[in-house]
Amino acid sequence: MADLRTNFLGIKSPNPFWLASAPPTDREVNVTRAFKAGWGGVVWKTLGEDPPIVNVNGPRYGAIHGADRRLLGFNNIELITDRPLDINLQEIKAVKRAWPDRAVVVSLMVPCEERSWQSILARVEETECDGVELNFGCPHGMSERGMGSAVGQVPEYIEMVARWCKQHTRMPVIVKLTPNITDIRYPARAALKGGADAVSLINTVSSIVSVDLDTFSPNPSIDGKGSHGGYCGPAVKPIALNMVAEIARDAETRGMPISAIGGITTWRDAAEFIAMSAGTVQVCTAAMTYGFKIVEEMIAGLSGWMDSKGYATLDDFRGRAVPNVTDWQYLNLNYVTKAHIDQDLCIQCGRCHIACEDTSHQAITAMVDGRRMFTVKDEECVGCNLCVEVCPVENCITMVPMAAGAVDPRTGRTVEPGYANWTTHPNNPMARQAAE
């Protein structure tokens, strides 16, 4: 059976599944219940200075649902913990002593002053927790006070605070990055320069999910008014996966430990992030949607998949996707595919035809010999795979590569063997310079 044990910065846990800093990790009773369910670790909901902040006393969440009411995207306007610091610290200490084999990391957010960070770090160390996560990601409420993403959007601030924290604590320091930035590599590099041991990402995406068309207030609405909040859930996974990949393959940050966050709902999501080099994965929305026991499916699924692939430990496939991430200009332009429709699986819904006819390349028929039938016209197909994505039947439409030496009926050209990319293409006015 696959070994899911994890050692992240010396922080050991029985599996890589941690609960992210959020309402599920706000108090001892929640965390204890999570550990009983099987979670490998938690990042305690962000602590701040006393007196504690005050959260709104009304709706805090908004959502985007699919046609079946499945939650696709989740928005929140909740801030950091509104519980007294002393109570949080007492509970963290009690949890760590009761569960010494589980990871307990504490998220922190205080004003951007060295004495504030030094003071809270000293108190957190007394809990004997495993590490701290600096919350430089929250895009609402706290950012207006000069914290959260207000720090995370300025690499110089990230480097400065990370350096303060490394000077004032023996614990591992993880920097949590905001996605609300143009290029995630710059804050990651800053964290590394400041001495941070790892980064975690992504935090939530600044968003307004909807507007009530009766009251004309953004949702969630507080007394007729709404505010931007943080967007998370399955919808942000592609953003998170890309940003993790950018850090994992960047020349300056390659090899930096990463705790991945963002839309992780299934074991497959977790495996993808680990393949992109993540050391642990943090989950929030899935737990808030389905409850703590969802981790049982995640553990069983990941373990079963690893067994089927012959991976004994997580390190056997960690980072294996990173070398396959490249820039567009290096993609193989000699690779030619055509769509193929399996007539035995086709349910005659016509989605592929409509999508291709109206918005793509008019490469799928609707009628053949006077009867309803959907087939691909190779002479028009550019291999874009839009039809695959709109087809409701899995594997009904597949993309089939053309063999080298075959003639592409669309272009009349022979499919060339080997590899060629845009940097050397004759249509590229910069090709000669790129080649040099």
Given for the second form:
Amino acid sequence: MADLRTNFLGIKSPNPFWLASAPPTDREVNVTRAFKAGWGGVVWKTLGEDPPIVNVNGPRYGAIHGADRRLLGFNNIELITDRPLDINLQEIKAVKRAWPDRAVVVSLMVPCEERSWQSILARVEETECDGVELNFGCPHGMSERGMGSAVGQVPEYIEMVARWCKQHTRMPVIVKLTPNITDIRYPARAALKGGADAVSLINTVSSIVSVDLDTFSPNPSIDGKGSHGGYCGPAVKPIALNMVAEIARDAETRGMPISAIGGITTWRDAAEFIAMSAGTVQVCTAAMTYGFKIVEEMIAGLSGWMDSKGYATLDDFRGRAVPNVTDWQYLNLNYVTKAHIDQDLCIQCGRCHIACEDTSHQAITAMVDGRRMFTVKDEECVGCNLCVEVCPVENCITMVPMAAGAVDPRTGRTVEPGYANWTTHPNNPMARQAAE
Amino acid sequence: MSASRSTPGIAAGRLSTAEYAANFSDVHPPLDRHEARVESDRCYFCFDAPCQNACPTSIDIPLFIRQIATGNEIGAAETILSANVFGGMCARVCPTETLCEEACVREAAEGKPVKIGLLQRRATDALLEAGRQPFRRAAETGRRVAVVGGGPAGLACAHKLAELGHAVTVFEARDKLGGLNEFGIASYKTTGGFAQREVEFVLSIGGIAVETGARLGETITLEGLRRDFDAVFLGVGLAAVNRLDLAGEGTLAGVYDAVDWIAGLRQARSMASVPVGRRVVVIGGGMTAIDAAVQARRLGAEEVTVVYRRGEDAMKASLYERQLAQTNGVLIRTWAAPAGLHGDGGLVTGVAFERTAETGGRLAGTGETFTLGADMVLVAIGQALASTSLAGAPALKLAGGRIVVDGERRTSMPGVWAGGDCVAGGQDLTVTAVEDGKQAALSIDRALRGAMVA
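For comparison with the form predicted alone, provide the form predicted in complex with its partner chain.
The complete assembly is shown below, putting the previous chain first.
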């Protein structure tokens, strides 16, 4: 049985599965239930200064559903905790005392003034929690007041606040980043410069999930009006994975601990983020959809997969995907593939044909010898993978690499052995000239 | 009612009100909105979809299912009805397992096709409930077409002609339109007076006059119609039934023609008023035999046996229908032909059968006999074109006792088209009748417009 124990900035937890700062971690009763269910840690829902904020009294959530009401994307306009600071602090202290082996990190959001941060850090420290996470992410409500993503969108502010926090507390400081920026590396570098111990990402993506076509109000609708919210859930996982990868492979931030967040729903998602260098993973939407029990699947799935691969600890595969993330210009242009359709698996739906015919390269037949049959025309196939992705049968269509020395019937060129990329390609006006 | 399942002889009211209600409710309950959404999501929206190619009326199935998936059920119904105005009935009675659903790629993939029939019903029910008229008639052409027979073939033809701007008169021998939709199909497939609601919907396009009680060869003649109208469509069905040709047939009480018996049942105001035997023998192997047998059981018959002279593979009733009979407690016996009727005091008491065998492709009796006790015998050994209906039309070419038509459903007689069960080479299905009517209407339209140009 694989060892899932995690040590993140010295914060120990029995497994890498933490609940993200959100409604599931707003109070002692929820967090206690989560720990009983097996979660390795929590990031307590963001604390602010008293008096507590107020939430809307109408709906806070919206969603994108699949046909069977499977929740694919989730949106919220809830703010930080709306409970008094004292109560939260008392409960955090009680929980940490009752569950010493679990990680309890406290999320914070106060105005961009040193005194505010200094004051709340001192009080949080008294709870004996394991660390703090600076909420520079929330894109709605709090950002209008100069907090949340309003800070996360300005690297100088990130650096400044991170520095204050490191000065005023002995606790590890994690900076939570907003994805609502153009290049995630800049805020990550700022956090590092400010002395933050780690970054966590992504917070939610600014979003309007739908418009009611009768009332023309955005959803969720508060008395006929709506406001953008934060988008999360399975739909945002690819965005998060890319941003984690960008930070993991950036020359300046490489090696900076990352707690990954964003649509993590199953053990597979978690394993992918850990392979992309995440130290821990944080989950919210999946728990809010299915309840805390999902962590059992995550633990069992991750450790079962690790056993099957021979990984004894998380460190054995952490970051293994990072070296394989590269820039487009370095992709091997000598790697030539052709789609291949397994006729025994093909169910004759024809989606590969029409997708290719209408929108790509006219490289798949619909009829062969007067019979409905879908085969790839190698002389037209550019190996784009569209047919693979639209085929309803897994592994029916595969991309088969051509061997070096073979002639690509599309280009008439011989597939060259070895590696060659755009930087040296003759069509590249900026190509580096080979020595004459 | 004092009758029960075990009451001897033929009796009505064998069951409780609740049992009747349960037995004659929808055999396939409709999908609710959410079920339809989930099911529609299973459709792959195939290219050149095999299901559409398998549909005799070529309904654009992937499109209407995608419309259901996006919450546009009325739009889905319009897609269906534009190809098949009887899409509602076809959703209920089509042997989808041998048509669209057999062709569904999910049948190949996992043996579980998309429930196309139920989705079609979801959409067409929604449109009928909304009372929406999706068709608009073209400008009047001034041309008049006579349609003989108010069944699915005739009404489909009438509807398409009316849509194209022609004036149509439908002549129907019975007092009600609908044909086998109204008088033939098993009642648990078309509950709640659906057949008449659908007929009303079809007629609501306008431009269609109806004359009931008009029987070809009696009150109207083909020659007269040819004279008075610009074109004639024959959708007369098969009004005559084949006979056993056994002594006692026609004199012994308790021997019924299954088609007539089902028609009576379909028109009964209450199932409790329909008499049924305690022991029922159904002779035949087609859909009518199965419909009669299952409904006899559902009326409370204690024992129902279907006897067919060949093997199960040769039965015209589909596998699905045969299984429906079996799960309803109907015993199907094969390789036996009726050899005699037994009676006592003018009432039938049993049927003698001779076992049969096929040797060298020929069916023959083996000499071995057995007798099944019965107080009711339902004869379902096929129907034929009524000999009187085409009297005076010797020029109409027949094959196997049915009218010969070409690909456009033109008969051998100029100006006369035909379709549905009365034409040769058909499949005797509602959906093929609808297609015949539609194709004939398009052909008539082409002919009439050609004449107008000329």
